[in-house]
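A lone chain, given as structure tokens: the form predicted on its own.
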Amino acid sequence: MNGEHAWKPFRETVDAPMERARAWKEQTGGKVIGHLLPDVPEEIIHAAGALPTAVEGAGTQGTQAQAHIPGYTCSHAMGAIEQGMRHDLDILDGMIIPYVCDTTRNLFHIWNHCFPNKSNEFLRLPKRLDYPGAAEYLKAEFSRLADSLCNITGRPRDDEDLAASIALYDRSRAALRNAYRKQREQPAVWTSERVQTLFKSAAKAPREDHLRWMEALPWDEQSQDAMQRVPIYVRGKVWDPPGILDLFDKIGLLVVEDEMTTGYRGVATDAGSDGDPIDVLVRRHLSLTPYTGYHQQPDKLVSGFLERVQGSGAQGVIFLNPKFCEAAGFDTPDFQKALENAGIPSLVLESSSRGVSLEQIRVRVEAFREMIAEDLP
């Protein structure tokens, strides 16, 4: 496999990821299990012998899920529930939605009324990352989910499968920060788009067939690249709306670091394998980047945040806020304040599948383009 034949899978998995599980499924006969994301363990649903799909509702449209939930939802949460209204989740055997914003709460108790015969779960996440008793307190959550979770597929739990899915998982991390590096080398050849596609798909493919499947591409491929990419930071939730990322490599805009469920923020900590494996977890969850709704003392969050742009090299930064979340708008004016205090210009933009067009985002893209690049030299 070579040259754009190794890119098939990562494509052919992300066009039709419930597909793939079936496939897995008939194979296996496992369970699927699927999970909204942010920060739901999948090595817990691996050690269980199930395969965790990402269900990413932002791009999908239609209106039965309206009937259901209001219509200011974000478009990741709408989208979730029209995929399963119209029942391409069907293969699902059961869901696991995270608690990190009102409205993931809300969807849990709406799920389990839309799809009362799926097994279904609740991740209680703490909202405070930094109190004394997070960690006592998601310790005993990840060993309640993990007892679910094997209770589902029949399967003992056993310390010694979830430090193999641990170890797995940190390879496949360790695989796609390389080709986010590689993103920053040859841009031309490691596009954004391409790259979003290994992350996306490895949340939707059994993570040893994705590992092997990037250990086929052409990692060694060089391309002589003639367009002044202007690097950026990115800090949002979810790639929305979809084509964004294109459009970024399209104008010579350069990804060089972000903080999206399915991008950077989500292979930029390694679990390891010091001591119990619920712990090792445990500790990673910890020492994420602080998702938006997770709360933190601000002054600390505000200060992270510029160490981690100033520490990217970044020339700008653009906040994707979806539409409808509030969570997503609290912290970005005292962002953008340090920022400008830090002489670095940034962009606010509502995202969202529904009701923005991305050619109204591009042409705000390329003024700000346009802007950062006069400072390069």
Second form
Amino acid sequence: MNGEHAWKPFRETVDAPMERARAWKEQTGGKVIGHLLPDVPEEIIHAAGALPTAVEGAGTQGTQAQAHIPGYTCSHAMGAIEQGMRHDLDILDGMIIPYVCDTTRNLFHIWNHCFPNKSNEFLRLPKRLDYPGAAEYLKAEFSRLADSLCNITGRPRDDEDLAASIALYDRSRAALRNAYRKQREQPAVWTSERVQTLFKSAAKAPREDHLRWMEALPWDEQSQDAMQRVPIYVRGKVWDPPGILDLFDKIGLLVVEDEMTTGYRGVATDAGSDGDPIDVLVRRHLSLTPYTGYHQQPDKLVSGFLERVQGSGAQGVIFLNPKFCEAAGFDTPDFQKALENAGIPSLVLESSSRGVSLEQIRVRVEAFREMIAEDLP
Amino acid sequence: MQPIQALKHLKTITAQYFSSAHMAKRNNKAIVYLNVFTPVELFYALDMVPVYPENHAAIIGARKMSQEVSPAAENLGYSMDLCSYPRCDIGSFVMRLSPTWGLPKPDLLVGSNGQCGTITKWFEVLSRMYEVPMVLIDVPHSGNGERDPAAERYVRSQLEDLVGVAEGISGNSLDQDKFKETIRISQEASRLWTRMLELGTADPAPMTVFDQFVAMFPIVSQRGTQEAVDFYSELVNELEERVANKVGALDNERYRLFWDNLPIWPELRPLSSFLGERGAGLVASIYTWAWSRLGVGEDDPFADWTEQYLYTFNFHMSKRIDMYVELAKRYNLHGFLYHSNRSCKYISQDIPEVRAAVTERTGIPGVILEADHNDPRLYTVASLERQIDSFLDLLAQKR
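Got the form predicted on its own; could you also share the form predicted together with the partner chain?
Time for the whole complex; same chain goes first.
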């Protein structure tokens, strides 16, 4: 495969993820398990013989969800309900909703009430990352999830299966990290939008297929980049609004690192193969960049963030905050203050379930880029 | 309407509480900031002074100061979409404007996310602001209340570890006799509070939920003190006398209603009068019921706290629906007022489903009132009153 053709399966998956899941289901007779992203261990779903499929609510607009959840809810949760109500997710046999905030806690119950015929699971993730008991608790919770999924699929739980799934996902993460590196080195070919398509499709396609498609990408293709790009760091949850990365590409911003669940954060850390496979997943989870709803010693949360930004070489930071997200909203001012003290400019952009104007965002982001570019040597 | 005499003591109780909190440092007592589902008895037993930023924020709201102080927090970057309690609390700190002479600087922050995730982030902000340590009691709610032994071990170990942290900050060792005595006093306060709520089943109800909201201060802040027990003893005695003499909170109680969610603190008095004039009495509320089972046993309080935080206070949707159906029967309810509270997403986001299910199971209608517990800029009273009026018309037609 060469050129644009090589990107086709990724784009097809992103454009019609449930069609990809349907084809897999017809071919294998397996179960399709949706998950609401943050820190759901896809390896456990895969090892149970099911297809993990990420459900991204952000960017979905509609009118049906508001009958079930109030409008002052983030776009990610609201969009998931909307997709369910309009039957976009009918192919799912089950859904895993991780407890990362109050909204996901409520969403689980509302989802269960709206879609009682699916096998729904609530993954209780610990929030106190630096407390020793969190690891023991998470191990029990991941084990419970593994048992529950094996009940759904009917496959006996097997540590060797899980170890194999972890190895597959580690290989996939390595390939995606490679693509992310290419984005920095060859941004004219490996645009942010293209690389994000790889990341997004990885969470929706059978991972074996995805890895194979990635191997066929034009890794050696070179192209001169005429644009002077400004390196930025992005903090947020999911890439929302849709089209934001294309906008960054077009106006000359280069994302050198991000904390998105659908971005670099999700692939930065491998699980490895050292020990019991559940232990391995627990260690990986606890070493991830803290999700915004998690807790560490409060000064460490800020200093850790600042160190990550400074280590990335970014010249500016963009916060992509979902409107009504309490965790992101209360973190941001102190994070911005720390950046300001370190002489790093930042910009907060808000996404909403009612949609936002990309043109308005463009004006703000362009101004932000110009401000940073003036200071660049 | 005859005012409840015992409530008159609250002004003095509140003033004395804040006065002694401000004097704590001079008396060599350490100050700990807490939220609801934390083991306050432990801190009283260690001679620490518990302070509740939520109480402070609610008082700001009730005194109609939110609009003055909240913009100061918004100017720091805290959006109006975020909970108005921390906005008011942080804004009050910035402006040095508070009905309680501010809050004394804490030595320790202890928050539990069993109540909501906002507490975690709010306390993190305060921890950085005051440069003091914070302990989070992380409560991983089970989905539908099923038993979770791993979560029980996790929560219990955090509570046990908290003792050493609090001893270190306070400079005191936990005296088991004093600890048990504090627990006994706390149990009694909790028992009296529950008794007060149960008296609302009387016809007519001797007290409205508005007065329950007002009476909450000691059960929140002073559980484990004799002051709380004395106050609720007198209040319960007065209410029992009212029930015996069939004296209602309203002169003419036509409708018995349930209030879901937190109060709208800035509108307590206007809404109370509005409903009272129409013979509509709020006789029960999830918010005041939430404080009814806070007592723990002396034998193994850590096990009891763990049980409470993980299961009793896990107000998941199915449990709320069952609870409302049961309360509808016990309190002989005619309708439900659901406060869809923009600030408290935790207890508000499932209201559309709760309302539909409760009405389906009981036949009792409910109306959703979109407002906010502390920020009057996010609702209009006239609109709430119109909705309530229409709802009362509906109830009248049903009769």
